[in-house]
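First, one chain by itself: the form predicted alone, in structure tokens.
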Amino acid sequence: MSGLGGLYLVLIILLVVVDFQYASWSDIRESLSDERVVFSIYLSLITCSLAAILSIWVAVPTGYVLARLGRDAIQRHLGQKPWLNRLAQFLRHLVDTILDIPIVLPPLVVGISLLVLFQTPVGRSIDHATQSFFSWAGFPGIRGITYEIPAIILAQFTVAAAFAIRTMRNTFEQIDDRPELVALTLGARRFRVFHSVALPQAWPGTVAAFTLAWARSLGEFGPILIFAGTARMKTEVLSTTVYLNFQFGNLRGAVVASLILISVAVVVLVATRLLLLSGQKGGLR
């Protein structure tokens, strides 16, 4: 076990060490200097950036429920009637599902899916509102959603809060509901219970959600390249990048800047890591 392991560890280390092969420093610090990438870069940060808060917006109270409405609970609640016990457990495990779908689907396909959508009248009311919006806020150049920045983010959104979502109900589900019940019989309401007992513990599995949730933004192209193109200086990020370069035969450039998104992922997983075990040192004290 220990061997196949150890196999899967060097296809990793091997994959990241030609990548540096293959590229010199002189190719990374020129390739820093182009404006395009530095931009693709800024763009990077702040689009995952943004897709992460909002998937964990989304993800902890979504995770809650979901994990606090097990069968045990539905029966505490809704009592010894079968036919209600088994629609409500046909319910859950059907929002289970739906929230499962961009998991599974082909990023291509979550791409085409948005597109489609705002070609519908309700996608279009939604995208002139949002260029009203970004034209009261100061900025014109936003023109919707559709090809714009705000695509990005939205695409890099439908697929990470998924992953955040699991992650989210895990953490809840490991967590004792005991002390929540406590606080429900001494006269606490529902929304106190889940800010001042669940939430504090759950900490921990916020930043691992928000972590996954930033890291697969990072790493988010199907659905960009389809929903929000890949005009340079406009709509690029990282991933497009890699794919630009790579299109037009520069496979020194898309190696380049595979070597700058591996890099950026690192950065924030170590200090995802360190983060956790100061805090997990932090509670043992």
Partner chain sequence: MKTALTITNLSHQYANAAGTRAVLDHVDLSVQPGQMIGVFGDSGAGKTTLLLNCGTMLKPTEGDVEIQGLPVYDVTAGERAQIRAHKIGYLFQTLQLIPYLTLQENLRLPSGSSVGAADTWLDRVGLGDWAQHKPDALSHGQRQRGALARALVHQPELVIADEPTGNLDRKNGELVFRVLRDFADSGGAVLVASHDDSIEAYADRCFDLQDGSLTEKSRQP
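Numbering follows the first chain given and starts at 1. In this text, rigid core is short for the largest set of C-alphas that superpose within 1.5 Å between two forms. Please read all numbers here as calculations on a predicted model, not as lab measurements. What changes on going to the form predicted in complex with its partner chain:
- In the core-superposed comparison between these two forms, residue 269 has its Cα shifted by at least 2 Å.
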Second form
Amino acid sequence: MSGLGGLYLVLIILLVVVDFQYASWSDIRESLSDERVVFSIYLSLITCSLAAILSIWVAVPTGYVLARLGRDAIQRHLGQKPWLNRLAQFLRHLVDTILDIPIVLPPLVVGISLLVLFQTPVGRSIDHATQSFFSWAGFPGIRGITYEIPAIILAQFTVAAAFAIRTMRNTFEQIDDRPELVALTLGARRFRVFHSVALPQAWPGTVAAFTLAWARSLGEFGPILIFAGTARMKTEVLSTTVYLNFQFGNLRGAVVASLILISVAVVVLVATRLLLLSGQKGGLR
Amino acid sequence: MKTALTITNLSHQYANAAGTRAVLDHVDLSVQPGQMIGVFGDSGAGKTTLLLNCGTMLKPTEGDVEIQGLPVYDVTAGERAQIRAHKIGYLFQTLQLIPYLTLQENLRLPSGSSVGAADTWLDRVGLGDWAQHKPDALSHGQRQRGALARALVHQPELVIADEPTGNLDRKNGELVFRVLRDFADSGGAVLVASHDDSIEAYADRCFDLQDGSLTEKSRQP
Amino acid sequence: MNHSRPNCFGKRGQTSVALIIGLASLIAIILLMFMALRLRPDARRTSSDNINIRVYCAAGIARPVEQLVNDFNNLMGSNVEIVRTGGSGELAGQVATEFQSGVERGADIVILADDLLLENGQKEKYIREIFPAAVQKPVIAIAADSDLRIDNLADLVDRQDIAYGLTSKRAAIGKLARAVAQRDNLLEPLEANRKTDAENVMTLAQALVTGSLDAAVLWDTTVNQVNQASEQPLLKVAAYVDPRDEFTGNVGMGVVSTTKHPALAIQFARFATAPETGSPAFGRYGFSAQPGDHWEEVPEIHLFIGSMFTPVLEERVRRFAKRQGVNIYSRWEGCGKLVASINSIEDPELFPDAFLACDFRFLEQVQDRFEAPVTVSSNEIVMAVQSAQAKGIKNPSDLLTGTLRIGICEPEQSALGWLTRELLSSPPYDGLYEQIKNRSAVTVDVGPTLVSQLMAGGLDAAFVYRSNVMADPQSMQHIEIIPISRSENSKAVQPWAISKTTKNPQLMQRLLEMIISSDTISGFEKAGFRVEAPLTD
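One more: the block was the form predicted alone; return the form predicted in complex with its partner chain.
Below, the chain from earlier opens the complete complex, with every other chain and molecule after it.
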């Protein structure tokens, strides 16, 4: 068992090592002095963090509801009404499946769908409202959502949130709901139970969901390509830099950008885990 | 002043494969504010069932339960939860403290009481220094007192305590009864199920629960 | 229950901690958004210069185009930007998607390495104008340090030991290489022996660099591009796929039909293809530039068009000038007058860049100064008769029977007059012209005048073009059209010709394409013309 895991570890390490065949540290240093590369690093960090925070906002309550409205809970509430029970079970499966769509959808389809969505009358008015908002905030150069930075965040969020919701659902499902039931029995309100009893328990899971969403966003590419474009110094994130360098015939540039992407990911993920989970070691008291 | 708890003609049966078994049979009881009532009975006599019926957590097979004149099984589950949160303090036999929350957090959980109220009540039960500890770190007696504080912190109209001194040494046991008595003296109503004779020194009236019926015990001089 | 589970919420109580984390993340979002905006120096640009031209550019051509965009913006103070690079097919797909879904801020110009994709876009109506920009040639490329000797396509195909790659038929270069192979009877072995058919030529180039392939069919420009991206050359050209240069790839710029700023987009395309401005940039990166019209900020065009076209074309020419961002000075007059002007113009600046004549006979008089003509349309000469008088009139001779007041056009001034004379002087109407001319109440310059006089009741009958009558829907109520079908001469045929000295032949070609586009054609037909030219989309 551990042998297989070890093989996989070796595979990953080899993948990174061979990249160095095409690029050296000096190439990376050189890249880091290129303002385009620096721009795409910063933009990646910022958009990924935004997408990850938004994903967590959505994933924590959604995951909780999904976990607490499991098969048994529905059975408990609607057990006496078989057809209503079956309907509720069906709806729950449906919601579950719908929430998985962004995970299974090919990336280009996500991009095209977002693009088309923002051409509907509603989408357009949101786009215009966003533009007016940015104008009002003193950034008239940002023309709404499509092909702008908000498009990157939205594209990342669309996929990352699905992963975060899955993680949060598993997290809450693994938390014993007995203390919550006690609190409910004592008369505590659902929301209070959620944030005072369930949420503290879910902290490690939340951190996992955040890092997963963040990492997924960093690697996001297809939807960004379609929905946000690849404008230099505008909507170019690291994954786009890799792609553009490749398309420009600059294999070394592509590899260097990939190595930067990997390094950024490793540094941020390790730092996040250490920072957010550090409180646990001492047990606080 | 309204009667804190009135039960009339209350019966409860448990159904199982072999048929039904009556635990309570047409019981009547009322508890006034300022009163502390004790219910004695052997294990399995139905004390816990009676208390759950009174605590709005188990609907009796027959009969009415009124809290301050409100028939609690005629309202919605949400309203009953509100009654439990604000009118009733319930001390479970199994305590049911949430293990990963501190005592203070446990106290504040059911009805969102303030930090100050929680600390005051922890002081009163002698746990002032333990507010930030989790139940695991406490002795059984301390946990029992913590659960008692949780039942009182939101100043309910009615406190229901199920074997509050079970497994406690004498000193701890007396402290628990003392606190409940003080609560009654300050105008609260208390219903205690126990097989600890020392309650007779604190309760206003005591009943025996036997074969599904309550009989008032005559006061021992 | 896992009693050792830690609790990360601090001493302050639960509500406030959850609240603090929620608020902190909200503040983080605002801060991050602000940082993102700060990254973009252009974000603070005022809305007044909101006009920007969005360029989608195939990755292989991006380097010269980047330079051209910079040059153009520096010169014009405009705001053209490359917002999307990628494979040609991918970009064409995106523009098509944007067109179909009505994306508001999609591409304005798309620059592709494959003009067939652009032509397809024109057919699908999402591309309006195409500007050919440069040529690239398919080559057999090998690694720079390789000592393989491959002299031609046959060599490549014969050698079993060479692992070579060729893109699929969907990519332009794959299509071209197969066409060459077909010509040279090499198609079968070419297909059979290739190692891979990637979709993207750059994938093959990288496979060559990494040593996965020994040789690959690439563009000459791809080889340049890969070499320029590295300190020392990585690839070299072993041989040209088609030494005869019959099959070359064409880089073209397509202006998207729905662009909001067509004049600026077209101005950029003109700049980027002009011999003075565009060619050097393409040349620097190894492309053979295909020069277009000479660079002028706002070209001036002089146009001579026969007056018969006024109702159909006047508005369309105006719209064309607006979309193209050019000044068009057009003269809409009888063709006799126009020919006389052409003969007498001394200032070459005023010489018409193109002439759309009412009939071949006029163009023939000045043909030596124009390129070979293209037939656009034909127009029938008819008798237009007051409805009340139309009874019994079948032939031109019938007009002589009563006391009808007849109007004709002056033969020296206009095609209509000239054709009327020809028609009535040749079989089966020989000799009729003199009689009719003697009977005629008026002789005017152009057909529309005759129609007006008919309408005003000053004439009973006139020889005019069918289009003259149909131009005014009102006239159809009062005037009856009687065709003169028995003569070959009853039809004027309208040719278009571009001046030999025009500085804007491509612009004139675009104008012609507009004139014979399916859109304009319906206008022609409504106006009574018959369309003779092959349609363009």
